[in-house]
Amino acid sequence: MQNALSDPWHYPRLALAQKYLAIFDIGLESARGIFAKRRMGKTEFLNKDLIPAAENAGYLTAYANLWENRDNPEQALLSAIILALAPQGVDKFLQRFTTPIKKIKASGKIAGMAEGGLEAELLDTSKTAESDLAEVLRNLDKTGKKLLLAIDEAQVLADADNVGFAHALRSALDVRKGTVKVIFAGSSENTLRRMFARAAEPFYNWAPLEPFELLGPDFVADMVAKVNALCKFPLQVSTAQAAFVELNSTPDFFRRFLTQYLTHAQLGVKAALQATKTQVFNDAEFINYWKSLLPADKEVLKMLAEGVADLHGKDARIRLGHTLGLDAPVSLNTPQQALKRLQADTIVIRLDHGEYRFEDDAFAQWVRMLEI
């Protein structure tokens, strides 16, 4: 797994990864929900941050994200724990353990982590994923030592597809949460407070749920300074600050922005900044998932990128009856439909009754930029 020493752009936040092990080592609480949206930083931070202080303070560590492997989290969450149990000799692990394994090989990506590293190819789990998460956490047992647990797009293990192995989960970490520390990371805030409200979800009430803290200003200093040790041509602080806000303050977003600015220095931050936002609200993914929408989802996303408060009124379907060439209202059924399949995408977040948002502000802003 890549560590921050390895990427000079890295922008190291090791308080922060204290304060979770810290809150974890005092005992009271043995997991935490994290959320924020896309693109902001959490994945970063929990390979380049959080897991190697948890590997300097002992622990073993295992990170999966679920949303790579989403039609099979019990895949990335086994391939996970079995490779921080065993990075090395894992065949003679897998002598003694009962895993759908298929092969293990010393190369590639394994399904839901990081990239390189060994890669696991599970046999169908849905059958034998329960009992193979026991069989892992007994052999967790047997090291006597402790394992942070990150799981990133946490949310997917809400999907009703999953509950089964939610509740298997659940349940094999109750007993164990002196020894597996847990940090549910996500980019659906409404679905992981659901997962954590709810008294019918199985992980109801079993996490505190947080904003990630974001990456502010301090952090558009530290691009700065790498960048003018670079460059001859110096960036000012606050005029990256005011890219920084113009591209929504993402992280992601802000470095393409700076990687063209060193490649084109001499045309200045307004060329840069502009050529940034045509590459990051142009995106060719946004095209062909536009493409595959229903008119009526259009509509709606179009209605939400404008600003568009009440969905469900009489303004908003007399507006979607014109689009689908009708010369009255639709009911109330099409826009709920439409917001129902925007959301099973996770395109569209409810954040209260009748209050939606735009999941990802890069989609909302390219949405907004159409010709309607």
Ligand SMILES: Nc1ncnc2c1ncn2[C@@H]1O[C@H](COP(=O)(O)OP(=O)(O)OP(=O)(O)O)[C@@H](O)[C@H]1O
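In place of the form predicted alone, output the structure of the form predicted together with this ligand.
Below you will find a single chain and nothing else.
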């Protein structure tokens, strides 16, 4: 497990980690959802603060990033829980597993496991992931230990394709509120809100959702002290604070600025800030992607960004027809195919009832600003 010791540049957030553990300890809540824009430090907090703190408090811990395995979020989650259980000596049951867990094996994280003990990569589709989940959690029950489950990029669960699994997860967790504590994290506030706030959703009313506490002046001061311990040209805290604000108070961008400064300190702060801005506020990625799109796909994205609810409706199809130089509305097939392509590119996710969302709120914002 990575922790602050293995990354000297990590700014520890023990108090925030303790806050969540205390909430879970009191027992009134067994889950929380946190959201913040991209690159604000959610993943780093989960892995380098919350999980180590939970381990110190006697929890087993599991971290699953659903985005990394978005076609198969159940596999990501199962693998994470299996990894958490492996040191508990319950690896025998893994042999019966149907879920391919090559990744675990490759990671070498299960030390001392008997050769051939993980033949689970045999993909036997006779069992469903839901029953795998139930079985894994029954093995957790046997350990008598509490589990802290960190589900990163949790918005993937809102995808209509994952609704069955989301329901199964919710019911499996519902009966284990005392022993499994869950923290959901994600960058799309809209999608997370929908997951937790709509009566039709599996996670309705299940986890209070709150903004992730952002890094601020203390983080900047701590980082400056670290830089100054290494650098002949000391950085003023006030200058660094101003740079942080100019970089949209984004820790990721600020770290790049510090790297830039450390590498070329003699050029001064201004040059480092300018170089960082050029690097991070460059929307070349969005522009290139946009250029690669077909006209219908662009129009669909524009409508989605504007909040058009029915992308298959007559108004939308008239608009698409217009874009394509036709006097008549296009057929249903046009928005359908466009949305299919955009989903395949993981730009758009499909929620139920023909409702779609941008995966990345920043790209939605960028499209909204387009004047083409």
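Rigid core (definition): largest C-alpha set, two forms, superposition within 1.5 Å. Note that the structure is a prediction, hence the values are computed from the model and not measured. Residue numbers count along the first chain shown, from 1.
- With the core held fixed, Leu60 shows a CA shift below 2 Å between the two forms.
- Relative to the superposed rigid core, Leu326 undergoes a CA displacement of at least 2 Å between the two forms.
- Once you line up the core between the two forms, the Cα of Ser30 stays within less than 2 Å of where it was.
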